[in-house]
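Let's start with one chain on its own, the form predicted alone, as structure tokens.
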Amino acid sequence: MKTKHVLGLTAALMLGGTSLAYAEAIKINGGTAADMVLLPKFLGILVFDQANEGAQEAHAELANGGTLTFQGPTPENSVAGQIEMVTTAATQKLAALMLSNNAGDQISPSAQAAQAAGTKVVTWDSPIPSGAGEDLFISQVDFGSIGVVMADMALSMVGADGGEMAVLSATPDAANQNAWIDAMKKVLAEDAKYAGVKLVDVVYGDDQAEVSYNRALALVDKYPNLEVIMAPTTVGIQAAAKAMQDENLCGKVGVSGLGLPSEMVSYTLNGCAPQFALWDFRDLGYLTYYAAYGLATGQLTGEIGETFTAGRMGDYTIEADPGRANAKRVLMGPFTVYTKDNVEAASK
């Protein structure tokens, strides 16, 4: 499996990678077709185009004589046409649906729909909260550990004194933000290291540039005294650097988060953004369609437990996701936390 190195902070402790396995992992045959959507919460983002590109090679490598087809909706009707492309399914016959959530448990009646039709559910990125609907997440990391990463990079960025953090997320039916957000605050709540924190506001941006762009700007003029937005989004956090780059306030209002490297490289070397973290969204888009692929083929059976080999990324287990009750996760890991130091490297 590819691996990468976490940098600093307590982010070198977290879990990632691998899950450890119970049993002989099952190897994934290609050569069956199976039709398979892949659903972003919404098109014309970086991360979910990378996704793709990762599910895409797992559709040749497995030789799949079905379409694999990437749709979604616009940023303006996403939980809407979520909901709508997900009815749908139920009447398409496909194999195995793809979806990163946008909708809350909004999504979870047509979510069942496709199931009862047939359909295999697996979330990947954002799940559905209560499971409803849901054959298997697919997770990126384990969300406590996000928590805890975002709490370190506040922490070192408003220093021993202390200072004042404000969130901004993207939108408030996203069920991976509020996840990752609320192990922040139970971080911060219950750890007398961060008692210097101060999270004054959680805003939404709704993953649009130009919106999270004034909603940058508006907490600033809020809070005369922010020191840190903290923006687990990456359209957030490139809009928020960028918006204190043109206001002239880099180094006296930090951004923080989640980004990607090629994206926030000048605002990281110029101070904007002193760190930020993420993950790989084209494994996430590969390891997504291998689990898809082997419950769609029946070569799986999706119960907690059960190993099976993803290609090129090794051997993951089912296990329960200790978030969600009833909820079953394949978790990938690992993340890497972004400085001056490596920034440039994994922007190329």
Second form
Amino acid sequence: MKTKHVLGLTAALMLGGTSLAYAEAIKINGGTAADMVLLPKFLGILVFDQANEGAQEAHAELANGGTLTFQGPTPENSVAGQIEMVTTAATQKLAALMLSNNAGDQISPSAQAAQAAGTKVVTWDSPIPSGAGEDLFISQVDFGSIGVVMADMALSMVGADGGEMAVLSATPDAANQNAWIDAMKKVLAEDAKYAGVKLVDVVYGDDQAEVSYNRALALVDKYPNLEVIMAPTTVGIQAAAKAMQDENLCGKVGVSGLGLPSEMVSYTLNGCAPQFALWDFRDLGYLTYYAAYGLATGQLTGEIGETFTAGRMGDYTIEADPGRANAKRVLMGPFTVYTKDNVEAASK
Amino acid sequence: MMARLKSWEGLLLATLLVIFTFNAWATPEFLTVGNQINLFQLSIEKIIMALVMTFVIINAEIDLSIGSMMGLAACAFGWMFIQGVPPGLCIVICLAIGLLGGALNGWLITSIGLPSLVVTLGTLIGFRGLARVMVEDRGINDFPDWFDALGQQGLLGPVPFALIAFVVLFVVLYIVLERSSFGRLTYVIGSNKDVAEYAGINTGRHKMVIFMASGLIAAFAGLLFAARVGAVRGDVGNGFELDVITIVLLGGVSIFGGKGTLVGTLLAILIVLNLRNGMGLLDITGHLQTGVIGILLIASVIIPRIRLGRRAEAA
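The block above covers the form predicted alone; next, return the form predicted together with the partner chain.
Next comes the full complex, and the chain you just saw is listed first.
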């Protein structure tokens, strides 16, 4: 029932094509003890809890005798807290640290210190922009293809006559959101198909429900002809949809972006957020764990072209990150676009 | 001796020893040199600012703008660096910005006569706004290697520059507060500003010096932060002022002024740092860490009252 987007997968196949043909997939064997930490941007966000569930699933599957700790800072203390926790990981000489980075390049010195202490640093969800201090990034979907999908959703919502769109993002320095917005801007500018979609503003709700809600209302006031609010964050899209519902603006302004089916189902059914997209965070946590465990136990070297089998999810290949020079990634993909036809089934 | 042990500092010292012993017992990594240095480094900006905040609060004032001043100085550094200003000159200008910002606070408080709570709440917002305007929604990095190294590597053996600065600043400020007329005046003005003025003391000038020092040290802390993490963004130092004030109050400095010591502040610094570090090594999450520090602060307000109450009953 899910509408699969295969762009990310196609890109991966094209990039890794030659090495894929000969490389034997490495099976990750369990049983070796390795202490690992899963560090989200901050605590209290459902998708990060789901990533933890996936990591715990892999942890049990691989019978890792070490510990897997899910640990994060409070939202107000995210940057300083992440730096503190990465530093602590180095002190503890952890085998692997799995980080969704919210501190931009400010995390690099502490991440490099962790690497120097022998800890494998695997980022997921949000990478270290410069790549310094990072062994590998587990990319949920190809960042360029997120731009295409968001542009497509916007186009179908403004219709053939075109219209105005504004972006409601998370924090101004979230590396992942910024990359997706840039990718969307590029698609809008380069492909004549999207000429009718006019991006009027980008605002930030700091991934807090109340701030995002107020930013969404401010957008509607500022741009009376606004037709789409595109929120590439699960917090922002829900807050924006609620704001439009509360103000009875749902027919006029549509909300879209990246959301969780369980949080968005009522807004999608009542038309406030007619379509949105997301990948499975549980899978992301699962795949991240397999890659990090492989690196930490020496079964993977982390070289470009290396292919490994991540349990139930199948084979993945390490490749150069097209968005960041000198950085390596594993591309998870694909992702799902949710509409009133499939959102109910996915929300359960 | 007994009086000393019963004092607030004695209680803090006992608390510190308990936490320190527990950490050493519970986690094998705690007593390593690297961890002991990290313990200070991770909060070095806050503990440096806490030393000057001790003067501010003993003087019966408050400075809420220090976190934002940190951000302003760090962002000004990043912005000027991108414009091609030599880094050495950037540092001097940033420190001057700190002095100027502190002077603005001091002028509004002493010459216009506004309460410091209101003035520095205003500059908390204003300085932060300026910082965000300067770097907009991006991060600035790629500072010169010597600048990053100063923040991240050891200068004297494994001891980094910022920790040396903290120790030197503590010694200097201790002498000023305990042994100089400036220190005595800080207590006198803090206890009763009107009496001090009747006695012919220029309280305005005194407060001005303290606020300028507060701004200067906050700017210095901003530069230390930029060097330590090797990058700046608009949110540098966001919310730090509350952690700094928490430490100072925990150290026994009275929020009404006139009472407190730098030794108390130092003990409170060590308690908070050891507590955070120990909880971090035991993988205790952020929410719980914040909660424990909060309980500690409330206890620090309640316990002296209970003791005072007992004394009143006895009399």
